[in-house]
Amino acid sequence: MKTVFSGIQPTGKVHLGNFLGAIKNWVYLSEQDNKNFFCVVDLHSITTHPDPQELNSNIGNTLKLLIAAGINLENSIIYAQSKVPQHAYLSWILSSFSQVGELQRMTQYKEKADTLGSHAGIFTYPVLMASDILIHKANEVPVGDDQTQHLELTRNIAERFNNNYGEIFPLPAKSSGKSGARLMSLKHPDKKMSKSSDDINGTIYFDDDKDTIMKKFKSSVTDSSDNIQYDLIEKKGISNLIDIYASINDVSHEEVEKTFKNSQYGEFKMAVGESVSEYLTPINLKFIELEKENISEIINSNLQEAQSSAESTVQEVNNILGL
C-alpha cells in the first residue's frame, strides 16, 4: 500500500481552485488502495503574517470541508500541521541535509520575496515541506506543475540523509493518479484564482450561492471571438473556462470543444455556471450540516493517528542520530 501525503494552505477562504485543482483528487485518491495524509500546512501560511483570528476560522473550516468534500476517512488521515510539532523539530533536522544554494533558487522563493520580503520563513519553508513528506515516510505526492521543484527538493534531502545513514526515506515521486486543474481567475486570466478579497468578482468560493456563481461566469473575461478552443496562449480566458468544465464533468479538452463546436460564448459560461454550482452546493450543504455537529471525535482521532506516524519517524531519526 502507497503512502500519499498533500497539504492545503488555510489562508482565506477555500474556493474552486483549491477543489479542482487539490481537493477533487485527494477524494479520487481516498477511493484508491493508499495510505493519504491530508494536512492543513498553517505552519506555513504564517509566513504571510496572517490575522490570528481569521487563521485560526481558516483551520476549523478547512478541516470541515475536506470531510464535506468526501475524503474517505477509512484510509484517509486529515489533520493540520501545526497540532503535530513533530513536522517542525524534522525540519531543523532536515536542514542539515539541505544546500543554501539550492534554496536560493526556489523560483517560489524568488516570487515570494518581492512580495513579502526575503525573511527566513520563506528561504526555509521548502525545507518544512520536505519534512511534512517524509515525516509520514510518504511514497507519493500529487502537486502541480509548480511545485515539482519542490519535490525534487525533497527527494535530494532524503538521497543526502540516505547516504549518510541508510534508507530511512523513501524518496517520493509525483503522485500517478489524476492531476488537478491549475484555475485562473475568471477576471484576470492571467493570474492564478487567488483567496485574496482583491479578486472577489474573479474568484468562486466554495459557499457561493447558485446566482452568485452564476453572475460571476457571465462577466468573465474571454476574448472577441466565439470560438470555443482550448488556446493558452491567445484564449487564456475561455481556456480557464474549458478547464473548469473538462475538471468538473472528468472529461478531456477535445470533448468540451466538441460539446460545444456550435455554442456562443454566453451559453458556454452558463453551461460552466450550472456545473460548477452543481458540484459545490452538496459540498456546502454538506459543511453547514457539519458546523451544526461536534465533529471534535473525528478531528482528535486523526490527530492521533497523525502523531503517531510522525512520531515513530522521529524516534527512528533520533536512534540513527545517537539523540
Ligand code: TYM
Contents of the next structure:
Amino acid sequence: MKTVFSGIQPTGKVHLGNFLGAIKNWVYLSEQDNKNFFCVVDLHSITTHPDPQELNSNIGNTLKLLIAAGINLENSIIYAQSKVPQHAYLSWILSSFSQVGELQRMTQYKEKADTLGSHAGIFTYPVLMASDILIHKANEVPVGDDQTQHLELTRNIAERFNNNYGEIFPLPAKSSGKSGARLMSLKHPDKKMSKSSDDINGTIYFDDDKDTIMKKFKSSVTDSSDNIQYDLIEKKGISNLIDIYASINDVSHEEVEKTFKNSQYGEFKMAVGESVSEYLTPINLKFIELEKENISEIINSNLQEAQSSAESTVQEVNNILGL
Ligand code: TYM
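Having gone through the form predicted alone, I am curious about the other one (the form predicted in complex with the ligand); can you provide its structure?
After this comes the whole thing, all chains and molecules, with the earlier chain placed first.
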C-alpha cells in the first residue's frame, strides 16, 4: 500500500490554487487504497512571524477545511505538524545530509528572502519539508508545481542518507493533476495565484460567495482576441481560465477548447465562474457547519496515529545512527 504525505501552511486564507493544485488531489487519493497523511504545517508558518492568535485559529480552521473538502478520514490522518515534534527532530538530522549550495538554489528561498528578509528559517525550510515527507516514509507527495524543486531536494537528501546507512527512506515521487497544478492570478496571469492580500481580486478564496466569484472572473485579465485557445505564451489569461475549468470538470484543455469553440470570452468567463462556485460553495457550507462543532475527538485520534508513525521512524533512525 502506498503512503501519501502532503502539507499546507495555515497562513492566510486557503485559495482556489491550493484546492486545484493540492487538496482536490488529496480528496481523490483518500478515496483510493492508500495510507494518507495530510498535515497543517504550522512550524513552516513560523517563518512569516504570524500573529499568535491568528495562527492558532488558522490551524484549527485549516484542519476543519480539510474535512469539509471531503477527505476520507477512514484511511487519512490529518494533524498539525507542531503536535508531532518528531518532524523537527528528523529535520535536524537531515540537515547534515543537506548541502548549503542546494538550499541556496531554491527559488522559493530566493523569493522569500526578498520579501521576509533573510533568516535561517527560510533557508532551512526545505529540510523541514523533507523531514515531513520522510518521517512517514511517504512514496507519493501530491502538490502544486511550485513545490517541484523542494521534492527533488527531498529525494536528494533521502538518497544521501540511504547511501550512508542503507535503504531507510523510499524516494518520494511528486504527483499533480493534469491541470490545476499552477493557477495564476486572475488579475496578473504572469504571477502565481497566492494568499497575499495585495491581490484579492486576482485570487479566489474558498469562502468567496457566488457574486464575488462571478465578479472576479468577469474582470479577469485576458487578451484582445476572442479565441478560446490554450497558449501559455501568447494567451496566459485565457489559458489560466481553461486550466481552471479543465481541472474542476476533470476534462482536458482540448475538450474545453472544443466545448467553447463558438463562445466569446464573456460567456466563457461566466461558465468558469459557475464551475468554481459549484465546486467551492458546498465545501464552504460544510465548513460553516463544522465551525460550530467540536472536532477534538477526531483530531486527537488522528494525532495519536501520526505520532506513532513518526516515532517508529525516529526509533529506526536513532538505532541506525547509534543514538
Ligand atoms: P502552501 O501552503 O503554499 O500550499 C499548499 C499547496 O497548494 C499548492 N499551491 C498551488 N497549486 C496550484 N496553483 C497555485 N497558485 C498554488 N498555490 C499553492 C502548493 O503547491 C501546495 O501543494 N511548502 C509547502 C507546504 C509543505 C509541504 C510539506 C508540502 C510543508 N511541508 C511536505 C508537501 C510536503 C507550502 O508552502 O505549501
